[in-house]
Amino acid sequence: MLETFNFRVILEYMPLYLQCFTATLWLSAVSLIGALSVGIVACAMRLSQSRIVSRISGIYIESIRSTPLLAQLYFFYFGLPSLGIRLPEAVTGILALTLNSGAYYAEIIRAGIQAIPYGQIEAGIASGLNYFQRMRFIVLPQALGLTIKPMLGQAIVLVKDSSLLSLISIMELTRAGQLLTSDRFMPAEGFLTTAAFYLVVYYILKSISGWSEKRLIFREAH
C-alpha cells in the first residue's frame, strides 16, 4: 500500500489542506459559540413556567433532533432562497451547525440543571435572587461543570458534521480531499489526509475533555 501511496502529491496540496483546516477550525468555533448560546436560551425556555414558551422550545428541540443535519443544511441552502432569503454559503453552514447542535446542547444543559439539588435554588430564592440571577450565579455554573464531558463530546460531533458543508461548496477539510481526488484521481491520498486532520482536532478536544474532568475531580476532592 505504501509503495503506491503518493506522499509527494500530499505535500503539493498541503497549503490547500492547511487553508481548509483553518477554515474548518473557525467555522466550527463560531458554530460552537452560537450553539452554546442557542442551547442556553432554548434550555431556559424549556424550563420556563410559561407553557407557551416551554412548548416553543420543545418544538424547536424535537424538530431539530428528529431530522437529519443534511436535510436541515439543504433547507437553509436551497429552501431559504426560494422564500426570498439569500445568505452566503459560510453563513448558511454556520446557521445549520449552530441550530443543529444548539438543540442537543439545550438537552445536555437541561440534564445538568435538573441534576442540581433544588435546595440550592431555594437558597437563591431566599437570598432575594431573581430567576436570571439564580441561573447566572447558581444554576448555570454548576450545570456547565456537570456536563463538560458530554458538551465537549458534542463539540467533537459538530467538528465532524462540518464536513457536510463541503456539499454546499464551502472550502473546508472534506472539500480539500474532494479537490485532490478530482484533480489527480487519488482518493486514498485525498481522504486519508482529510481524516488525519480530523484526528488532530479530535485528540485535541479529547485531551481538553480529559484535562477538564481531572480538574473538576481535583476541585471536588478539596
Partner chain sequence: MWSFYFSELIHSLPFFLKGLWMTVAVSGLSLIMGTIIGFIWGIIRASRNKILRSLIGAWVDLIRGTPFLVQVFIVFFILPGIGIELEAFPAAVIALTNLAACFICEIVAGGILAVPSGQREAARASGLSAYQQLRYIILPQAMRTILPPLVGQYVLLVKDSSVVSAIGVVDVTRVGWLTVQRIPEGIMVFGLVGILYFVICYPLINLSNILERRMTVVATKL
The other form holds:
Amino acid sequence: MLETFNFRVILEYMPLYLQCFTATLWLSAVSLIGALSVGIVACAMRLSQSRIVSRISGIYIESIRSTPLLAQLYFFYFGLPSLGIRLPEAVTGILALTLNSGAYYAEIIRAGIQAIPYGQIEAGIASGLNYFQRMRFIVLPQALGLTIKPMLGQAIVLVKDSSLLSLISIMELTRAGQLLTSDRFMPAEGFLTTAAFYLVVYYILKSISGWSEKRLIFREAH
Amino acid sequence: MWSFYFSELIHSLPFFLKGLWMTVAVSGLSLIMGTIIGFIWGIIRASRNKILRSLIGAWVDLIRGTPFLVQVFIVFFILPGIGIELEAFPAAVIALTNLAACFICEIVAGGILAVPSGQREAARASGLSAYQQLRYIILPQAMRTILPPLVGQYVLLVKDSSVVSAIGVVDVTRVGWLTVQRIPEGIMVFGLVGILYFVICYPLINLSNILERRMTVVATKL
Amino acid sequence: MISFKNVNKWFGDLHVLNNINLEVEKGEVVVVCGPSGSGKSTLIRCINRLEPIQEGELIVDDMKVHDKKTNMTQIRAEIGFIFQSFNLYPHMTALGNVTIAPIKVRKVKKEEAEKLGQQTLERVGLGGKAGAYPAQLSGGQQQRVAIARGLCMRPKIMLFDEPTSALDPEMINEVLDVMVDLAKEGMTMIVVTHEMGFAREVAKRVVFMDEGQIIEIAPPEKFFTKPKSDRAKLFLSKILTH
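Got the form predicted on its own; any chance of the form predicted in complex with the partner chain too?
Every chain and every other molecule in the complex is listed next, the one we just looked at coming first.
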C-alpha cells in the first residue's frame, strides 16, 4: 500500500489541512470554554438545596448522557430552523458540542466535590471559615486536583467529537479528509493525514495530563 | 401543519423501529466481540510480556487519539483499496468492535493491576498454574473493579454506534436523517430519535450506577 | 465558660443527648469518657455547633450557642477543635494549614500569621516541618499540626474528639505531651479520650457518659478507683483489661 501512497497530494493539500486544523482547534477551544461554564452552572444547580433547580439540571444532564452527540447535533441543525431560528453551521456545531460536554463536565465537577471527605468541611467550619471561604480555599482546590485528569480526558473527547461537525458541512479536519476522498478519490491519504493531526492534539493533552498528576504531590494523602 | 407532520411521523414509526433494530444489531454484535477481544488484550496488557504489552498499548493510543468517525471512514474507504471489499454493515461492526476492544482492554488491564500483588504471590505459593491464578484468583477479584466501568462503556459505545450512519448504515440516526428530509420538523424527528436511544441507554446507565454502589459496598466490607 | 442546661438532642428516634447538665470553668480540664455511641463526641461537637441542639440552653463564653440567631463565626474562632482523623487540608503545607484561618477569619496579615504559625509549630515540636505536606507527616505529627492549627487562633477553649484513637501506639505520647503542656498553661479543655494516664495527670473532673446521659462526674482518682455506678464499673473493667 505504501508504494501507492501519494505524498505529493498530501503536500498539495497541506495548506487546506493546516487551515482545517486551525478550525478544529478554535471550534474545540470555544466549545471547551462554553462547556466548562455550562458544567459549573449545571453542577451548582445539581447540588442546590432547591429540589426543582436540582431536578432541572438532572434532566439536562441525564438526557444528554443517554443520547448520542450526533443525534443532538442533528436535533439543533434540523430543529432550530423549524423553530424559525437560523444560525450559521459553526454556531450550531459549537452549541451542540458545548451542551454535550457541559453535561459531562457537570458530572466530573460534582464527583470531584463529593469526593472531598466531609471532615475537611467540618475542619473549615470549626475554624470559623464561612461558606465561600471553605469553597474557595478548601473544597475547590482539592476538587480541582482530583478532577484535572478527567477534565483533560473530556477535553480529548471534545476535540475528537468536533469531527462530527464535518457531517453538517463545517470545514474542519475530518472534512478535509472527506474532500480528498471526493475530489481525488484518495481516502487513504485523506483520512490518515486527518488522523495524524488529531493524534498530535491527543498526545499533547495526554502528556499534560500525566505531568499534572505528578505535580499534585498532596494527592498521596487520599 | 404540526399535527399533520406528527401523524406522518406516527406513520413512519415502523421505519424507526427498523432503525432501532439496526442500532441494536450493530452495537450488540460489536459489544460481544469487543468484550471478548478486549478481555484477551487486557490480560496481555497486564502481563509481563513487554513487546506484546507495548504493541497493544500503542494500538489503543492510536484508536483513543482519533475520532471514531475517521476510523469508520478508514475501514469503509481504505480497506477496499487493499483488496477487502466491505459492505457498510460489516465495516461498521469491524470499526465499532475495534473501538470497544480498545476501551475494554484498558478497563480490564486496570482491574487486573488493581488486585494486590500479594494475591498473586499467595496463589503462586500454593502451586496454581498461571492460568489457574488468573482464572480462580485474579479475575474474580478484578471483576469488581471492571464491571461498573464496563457497563458504563457499553453506554458510550451504543451512542458511538450512531456515527456509522455516516457511511449509510440505516440505524436510528440515519432513519432520523432520512425522515427529516420528508418531515421538516427537526425537533420532533430527532426528539423521537433521542427517545429511542434513551430507551436503550438509560437502563444501562442505571445498571452501571447500581453496580458501582454495590461493588464499593463489597469492597469496604473486605 | 461552658454551660449545658437541660440539653437534649435526637438523631431521628435516637436520643443522643439526654438532659445534659454540665458546667466547665475557665482553665478547667475535663475528660469525657464512655462506651462508643454514648454521645460523648456529640456532646463536644455541640459546643461549636458542628451539631445543633434541639432543646435546652448551651452558653459558651457568655454567648448563646442554642440560639439560631447567634453568629457562630466569632465563637468558633475562639474554640480550637481537634478531630480524631486530624482533617488537615492535604493541599496545603503544615504552615498553610495553621495560617489559613488566622488570615481569612481573624484578618491577620500574612507575614504576621506566618511568624505566629512558625512559633506555634515550634511549640508542638514541629518547627522543622513547616513546609511539609500532610501526606509527608506521620499520624502523630499530623495531629500535632492539627493542634497547632487550633492554637494559632489563640483560642479560649480547646476541644479534643478522641485525638489519639486513630494513632499507632508509639505516636500517642507525643500528642499527649503537647496536650499536657497546654493543660498546665491553663487552657480550658474538654477532651474525649480513654487515656487514663492523661486524665489522672491533668483532668480536674472525669465525666462518664452512657446512652446519651451523664452517669457520673468525679475527680479522676475517685472515678478510676471507686466508680459509683455499675455502668462505669463495667466500662472500666473493659478498658482496663486491654
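This structure is a prediction, so every number in the text was calculated from the model and none was measured. Between two forms, the rigid core is the largest collection of C-alphas that superpose within 1.5 Å. Positions refer to the first chain, counted from 1.
Shift of F76 between the two forms at or above 2 Å (CA, core fit): Not so; F76 is displaced by less than 2 Å.
Large Cα move at N130 between the two forms, threshold 2 Å, rigid core: Comparing the forms between the two forms, which are aligned on their rigid core, N130 does shift its C-alpha by 2 Å or more.
G119 C-alpha relocation of at least 2 Å between the two forms, rigid core basis: Yes, the C-alpha position differs by at least 2 Å between the two forms.
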